[in-house]
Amino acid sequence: MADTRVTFCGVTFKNPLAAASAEPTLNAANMKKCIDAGAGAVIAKTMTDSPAMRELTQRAKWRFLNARHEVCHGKVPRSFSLYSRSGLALEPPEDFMKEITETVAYARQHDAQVIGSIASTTLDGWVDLGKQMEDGGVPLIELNFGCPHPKLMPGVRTGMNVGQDFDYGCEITQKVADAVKVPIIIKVTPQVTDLVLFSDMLHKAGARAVTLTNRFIGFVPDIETGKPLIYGKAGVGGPWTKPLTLRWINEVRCALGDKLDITGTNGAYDWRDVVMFIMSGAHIVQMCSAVMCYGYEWLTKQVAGLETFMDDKGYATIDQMLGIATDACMEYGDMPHEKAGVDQEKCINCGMCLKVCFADAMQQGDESVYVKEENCVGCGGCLSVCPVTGTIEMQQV
């Protein structure tokens, strides 16, 4: 069997697949469930001095809606978005921690980890709660520069707020870095102009590792009502943001190598997302939303679905697909040219193919489409389109 340790920051996990920092794990309670179900990690809600924070979570509210932007009633689709407004942990410091020694000890009995999180409005703050997490046992920290929660609460200066002001983020990195021995992590937000200067500048204030990315802010109108959603603007993620986020994973591994280590979150769905988010560069992956959807042994079956892949495909270990994407990926100019083929016994004379082709390369023939080669630009239009696996083919030229 593949093995699938991975090791993340210098501390190892069992496996990369985390459960990320939300209402699954909002409590000791829930993040045993997380560990109970196969999770290599949990990464605790948010703690927070902000009793604004605390506050809002007491009002939370969530939707899932389908691929119009509706409400789902009943099964909810794989493409899915998560759109909700919530804070950050519920109780005060002192009682979260003792939320996060119980779960740190019943960790520690199962072969997983516990990330603290954090999430302050002072500089000093943010300080006092990485010593906390650090005396609670955690072995890593996650400063969360990117909840978008802040930014809808005029005078709450934190997650977003923070992620999207790059010299006081890293002031805060270097402030808590130097005050604890634990390795942190910044968790970002996707929306800034960029990430990979942020991460760098992040890794010379003292940070080991970013988190790629936490999620957006989106406002969807109900057509039926004249109203917004949920009473207004709110986070939005979900596994149609998958593409948004390997693309940060992909520019910072290429820009900063082994300088800095990479989780991923915002997208991951299943386990043939975590491979895609592995395989970009990202050490553990984060999921969230198919979670708060599916119940906490949706972690058990994509740890199964991973182990399995690695053995079908011949992976012994994680480190063997780690970043093998992104180091094959090609500037625009190293492509290589490509011209369609068809198979013309194959080809049913759908016509699809006909509609996509804005080159005029493919022909309508008596019983079925040809390539006219002098004008084929090689973009597989029709390949996307092809009912019939195998009929069109892209070939090296």
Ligand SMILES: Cc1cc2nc3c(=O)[nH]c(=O)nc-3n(C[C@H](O)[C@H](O)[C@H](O)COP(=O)(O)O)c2cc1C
Second form
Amino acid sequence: MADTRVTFCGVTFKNPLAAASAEPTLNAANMKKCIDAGAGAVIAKTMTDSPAMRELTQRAKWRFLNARHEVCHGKVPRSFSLYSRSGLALEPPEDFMKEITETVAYARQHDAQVIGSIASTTLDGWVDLGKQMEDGGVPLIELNFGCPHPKLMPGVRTGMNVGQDFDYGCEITQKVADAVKVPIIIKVTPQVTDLVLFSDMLHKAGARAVTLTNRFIGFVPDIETGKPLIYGKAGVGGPWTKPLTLRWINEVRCALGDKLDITGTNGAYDWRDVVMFIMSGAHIVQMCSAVMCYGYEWLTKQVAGLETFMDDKGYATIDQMLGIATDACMEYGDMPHEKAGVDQEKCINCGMCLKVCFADAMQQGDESVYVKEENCVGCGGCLSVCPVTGTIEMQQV
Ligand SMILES: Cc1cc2nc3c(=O)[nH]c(=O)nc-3n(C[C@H](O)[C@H](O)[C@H](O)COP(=O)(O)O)c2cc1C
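Coords for the form predicted together with the ligand, given the form predicted on its own:
The complete assembly is shown below, putting the previous chain first.
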């Protein structure tokens, strides 16, 4: 059977699936449920010294939305968005640390890891929270530079407000890295222009890994009432964000390689997505929205799905999959020319390919379409709309 163990920041995880910092990891009781479900790790809800960020969690609101961005009632489809507003851990640090130490002890008995998460509004506060977390026995600490909500809360200088200020983010990173012995991970916001630059700066400031990425801010009106859903702006994400996240994992791996470990979050829905994150370059993959939709047992199914996939495909270890798609990623200029070929025996002459060919390459014949080769640029649009698999194939020229 495949070995799902993976080493991230020098720490061994029994599998690469982690419950992301959020309501499923709100306290010890919730984190134990993630551990019982088989997650390799839990990232605790972010501990904070900001009363405003704690209070926001008391007024947390969220809705699962369908592909039209209307509120779901009943079954939540795979194409969902999670539109949500929530703050950070409810308890002040001195109380929340009891949740951490209790979970660390439980995790030790169950071969799981607990990653601490912190967010402060002052430089000294980040250091203080980091030290408290280290004293609680966690092997790794994630610094939350990605929470989108402080951006919408005047005067709350944490989360994404830090993630958008690269110099301040590095100052915090350096101070915390100097103050604690455990490796630190920086969870960044995707709402910046250059995460490769920031990741490089964070690495030089002492970060051992980056978490790519936290969520976006969105806005969704309800057209029946003319008012916004859940009263206003909120964080937004869902499985559809995955390619945007994987783009950054790809680029950070290419630029920094072994210098900086990567954990991925924002768009992992099931084990297939976990594999995509790993093949892009993420050592461990954090899951939140899907667990919030389908419950803790979702984690159990994804660990099992990952094991079956590895067995079926003959991957003996996670390392055999790590970054392989990123390493095979070509530069635009090196990509080969292709042309479409039509199997006229299989063609049902539905005409779909004719509608989407803008190079005038797909031509109507007597009983099937054919390709006017000199016009074909090999875009592949025809292949995507052809309803009979194997009728249109792309051939390298
Ligand atoms: C309701 C909610 C609360 C969250 N709380 C936190 C938090 O306290 N700290 C944090 O770092 N990220 C928080 N996140 C972000 C998640 O950890 C995760 O990175 C994000 O949801 C993307 O992963 P997903 O696509 O699996 O949902 C929260 C997300 C949601 C939806």
